[in-house]
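Below sits a lone chain in structure tokens, taken as the form predicted alone.
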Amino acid sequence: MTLNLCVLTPNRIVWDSEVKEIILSTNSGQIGVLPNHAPIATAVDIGILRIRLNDQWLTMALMGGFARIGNNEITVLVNDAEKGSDIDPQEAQQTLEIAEANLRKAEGRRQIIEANLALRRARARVEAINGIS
């Protein structure tokens, strides 16, 4: 038995095919989804989506949004998403270092919040490359 996973951003369909299992980062922690999962709608956090295809795991960086699970269909609507295999490791590491530096020099509440979000996005991209969740 499989699940149909569809990951959508405002600009494109990132993934639309059958999977065996997923592990999704939500605002209240990670959830694993197998076939016949109970129906649920949840907020998706900035983080990693792990996808199992048979014996292979793939990763995707998600930039926050919503997910709907029901009837063995998973629809994930996110601000942005990148497959780990599509991310340039050097560029992602560079972006992470810049985000860390920007957080250190951030002044004022708004700059700190924006720098923290940029850092979380950069970390998610690096984790997607490394397959860490």
The other form holds:
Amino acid sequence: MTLNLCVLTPNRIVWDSEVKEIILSTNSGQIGVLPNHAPIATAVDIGILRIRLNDQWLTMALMGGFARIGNNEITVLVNDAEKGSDIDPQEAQQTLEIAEANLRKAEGRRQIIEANLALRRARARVEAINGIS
Amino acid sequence: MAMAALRREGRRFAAPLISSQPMTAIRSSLIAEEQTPLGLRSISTQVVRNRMKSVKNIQKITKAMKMVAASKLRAIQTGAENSRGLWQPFTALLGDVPSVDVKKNVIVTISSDKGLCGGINSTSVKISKAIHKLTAGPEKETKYVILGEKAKAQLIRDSRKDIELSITELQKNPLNYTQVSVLADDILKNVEYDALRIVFNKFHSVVSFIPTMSTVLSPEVVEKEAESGGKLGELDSYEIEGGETKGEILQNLAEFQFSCVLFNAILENACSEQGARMSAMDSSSRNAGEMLDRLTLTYNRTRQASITTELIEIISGASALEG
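Right, the form predicted alone is done; let's see the coordinates for the form predicted together with its partner chain.
In what comes next, the whole complex appears, and the chain from above leads the way.
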């Protein structure tokens, strides 16, 4: 029994095939999904999604959205998603440093919130790369 | 210049020649030409030649516009197809129930900013007005949110007081999701609604655009419907996780659904607009071609007639001298 995973962003379909197991980051922590999971609908936080195909784990950075799990079908709708293998490590590291610098410089609630979001996104991307190894 | 030439010929051409229907009028006036007695010089070849030149220019311009529309269509089409997969899970989870009866309806009409795109804007406006009438009733109110110049111009005439918000110049920058989500946010903040009905033209193929309406319900209505069973009853079978309360998740979900559906609708409408413009410009070029053929025939006839008259004059002059 395998799960059918679909990861969709507004611009393209990032992933559409069968997997053995996934680990998803939600607002209330990480959840692992195996075949025959109970149906749930949950919000997905900015973080990483781990996919297992035959004892090999793949990482993907997700930028927030929703997931619906039911009947061995998982649909994840996110604002943006990047496969770990598609991210350039150095560029991701640089983006992380720039985001941290911006957070320190930010003033005013709005800028702080935006800088926080950017930081979390950059961190998710860096984690996605590290997660592969 | 045409008028002066005609006056010189001593012709009394009616105003319709230069009116808004120059093509049909000139055909009838040229036919009137054939029946006038010879001896009076007919419409000069110069006039016909000028008209041929302008028709040829129009044909070139419309052909170019058709090619521009075709290339723009190709560019947006892939985006539209990719965004189609996005709202299907929402429909599977929350259902698309157009027949839900709610107090506050908001109709979001999507149209184009530029004209010359066939009838798609008029059909969208017609459907919006029909929905407005259908959902009107005691204690119910229906408001419009308008995206695009063309619908605004048409709806502002008779429904000005019902328009909540109107947004134009969407297509200045290439469309992407962040822009649309900001727009969706804007709309959701300023408008109270129980159900949002988005009216747009769905792009099925280059020659077929079907006006479509998608319904997005507000979270309170979703909860109510879920409890009462029916299509949304399945929602309850899903356990909602992540976040504090079910209501909060449902609200986020509804907002996300709205922005996804709106994104897809705007892209599809843009594709339909380019497709409609392509076919409108194509039929326009073809019309110009036919007109050019007819004018060429007239031109040749005029030319031959004037040559014949000259010959007659010369010959009769010569025979008058001899005899």
